[in-house]
Each structure stands twice: as structure tokens, then as C-alpha cells.
Amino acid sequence: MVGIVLVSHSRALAEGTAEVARAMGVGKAVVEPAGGDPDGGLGTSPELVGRAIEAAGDGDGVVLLADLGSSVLTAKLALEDAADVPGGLVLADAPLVEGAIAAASMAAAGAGLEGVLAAAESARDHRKT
């Protein structure tokens, strides 16, 4: 199954979003948070992202979602090591929460890497009014 990693400046935001996404993925989707710095403060950490990618990957690939600014840069750093990720590693151009939920739903349904990525990116178009 395609794994999902949430890169955020906030550990709480990443963990809360992962919780909701897992629920929407009916407990099947593998969603790993990688939020905050290693000490639990605000920031991003390539090491935490790397560990989350390892935990989320089972050979079918991993989709990264990032909140903003340096978390996007941290996710892009992970892409440089994408050859080490079985099945591939991609960064979704998607809103963090909505993208994570859409990605988890598709991953739980058995979609491949491109399908999960497309679902995450389609969340940009979901209006709330």
C-alpha cells in the first residue's frame, strides 16, 4: 500500500492530521506524521521526515504532503534520496489536511502511487462554500 508522510512545522498539527487521515482511510492507510523539530518545538527535521518515510514505505511508494515554507524545502530534500525509497517518493502540491484525507482514502482503496498523488492534489479544488 502507498504510504503517506505529513511534513509540518508543528508536531501537533502533523499528528492530528495523521489521526484524521487514518480514520478516513478506514484504518488501512499508513499515514506517518513528521512534524516539528527533534526537540518537539516548531520547525522541520530531515531526520524525522526520513524516519517517517521508512515507517510509511512498504514498497509501493510514499506520498509526501507539506504545510508551508521550510517544510516544503525539507520534503524536497527527501526527494533527493528518492532512489532509496522502494516504489518511489513524490511530493504532492496539495493542502495538508484535505490532501492527506484524500490520499489516505485512495491508498486504503488500493490505488497506486500516481492515483494517491492525484487524489491528494485534487483536494486543492474542493471548495467549502
Contents of the next structure:
Amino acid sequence: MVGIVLVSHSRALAEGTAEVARAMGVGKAVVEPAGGDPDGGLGTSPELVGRAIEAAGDGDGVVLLADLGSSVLTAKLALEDAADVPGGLVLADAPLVEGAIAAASMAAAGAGLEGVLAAAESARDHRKT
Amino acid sequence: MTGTADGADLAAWIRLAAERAAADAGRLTSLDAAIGDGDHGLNLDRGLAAAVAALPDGAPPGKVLTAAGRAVVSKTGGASGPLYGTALRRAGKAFGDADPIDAAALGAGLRAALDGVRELGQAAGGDKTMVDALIPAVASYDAALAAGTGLAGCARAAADGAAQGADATVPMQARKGRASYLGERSIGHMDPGAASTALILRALADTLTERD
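Having seen the form predicted alone, can you show the form predicted in complex with its partner chain?
What follows is the entire complex, opening with the chain shown before.
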């Protein structure tokens, strides 16, 4: 199954978003949070992102979602080593919460990397008003 | 003399930049507090301290900068980590195995750093970011090089260009980063990333000047 990694400035935000996304992925989707710095403070950590990518991957590829700023930059740096991730590693151009839920739903339905990425990115257009 | 720099010179630069970032952390953080999230001084101090700790002994210039860049990426914590880390690693890659490097090679490294930062951050000139310090730094360096200026003189030109570029960010409205959410309220403040770029390049110029 395609894995999902959530890169955020906050451990709580990443974990909470992962919790919601896993529920939307009917308990099957693999969603790994990578939020905050290694000490639990606000920030982004390439080390935590790297570990989450390893944990989320089972050979079918991994989709990254990031909140903003340094999370996006850290996710982009992780892409430099994408060749080392079995099945591929991509960054979704999507809002974190909506994208994570869309990606988890699609991953749980058995879609491939391209399908999960497209689902995440389609979440950009979900209007609320 | 036209001058060259070896790995020890570049290590001395990183040490001086770290010292000055530590001394100036308060100013950088207060610039960032005005339009950003108020952590730039602290982050840069932490990232460059990690770079100093990672400096390899007796390595060629390219290896010194790639090691420093890796440490900056992993330890800084904010957006400046991936950006400065990429700048240092790209410059290091541009040097290849050259040892020592001459003024043309340092200029190529500086341009590679600018290209790396632009690519990663997707910022253009005028967006009120560190790119606004790097673009005039590269242009001034290249102009000095073309005029036959030696290594230290080119580095001083780059530092002057970066300082002017940082000053020029004051009236700009931010289009990238946290400051961009402030719209017109970002006008009237110097961009902290441009300010720290000027600090880091001044440290390079002073290192090469004092050595000669």
C-alpha cells in the first residue's frame, strides 16, 4: 500500500492529522507523522522525516504532505534521496489536513502512487463556502 | 596577488560566521519577530554551531562546505536550514575536488548557492527573501572578478552587494514565507534572511582579507 508521511512544524498537529487520516483510511492506510523537532518542540527535522518515510514505505511508494515553510523545504530536500525509496517518493501540492484525508482514503482503496498523489492534490479544490 | 583559498580558509569562514551569528542572534531574531516567527537568530546560531562541530580536518574546500551544509540542514530547525544547507552543499559540489580554489571557482560556488536557494525556495528577486541579498552578491562578485580583482577583493564586493541587497528589502512587500501573510504590513522591515546572508558573506570577506 502507498504510505503517507505528514511533515509539520508541530508534533501534535502531525499526530492529530495522522489520527484523522487513518480513520478516514478505514484503519488500513499507513500514515506516519513527522512533526516538530526531535525534542518535541516546534520546528522541522530532516531526521524525523527520514524515519517516517522508512516507516511508511512497504515498497509501493510514499506520498509526502507538508504544512508550510520549512516543512515544505524539508520535504523537498527529502525528495533528493527519492531514488532510495522503493516504489518512489513524491511531494503533494496540497493542504495538509484535506490532502492527508484524501490520500489516506485513496491509499486504503488500493490506488497506486500516482492515484494517491492525484487524490491528495484534488483536495486543494474542495471549497468550504 | 589574485589569491586562492584552501579547506582551512573555508573552515575559518564558517567559524567566523558562527561567532557572528551567535553575537548577532538577538538582532536577527528581532528582525524576524517583526515580520516572521521570531526564531531566525536562534536557528542560525544553532545551525552554524552544528556546522562548526562538523568541520572536517584537512579536507579540500568542497568537502568542508558539503559537511557544513549537511549539519546546517539537519540541525537548524527553521526554513533557513534547508536553504543555507543547500547553498553550502551546492557551493561545495561546484568546487568539486579543487584544492585550493581560485577566485573564479569561488564565484562559481556562489552562483551555484544562489541557484540552489532559488530552486528550493521558488523565490525570485523582489520577493523580500535571502535571494535579494544573494543576487546582488553574485553580480558584484562577478563584476569584481571581470575587473581582475583578487579573491579577497571579490569576496568584499559580494559582501557589499549583499549588504546593499539586504537594505533594499526594507521597502519591499514580502511574497514568500511567513511574512507574505502580512501583505503590506511586511513593508518597512528588513528581511531577516537577507540580513543573515549579508552577515555570512561579510564573514567570508573578512576571513579572506585578514588572512592576506
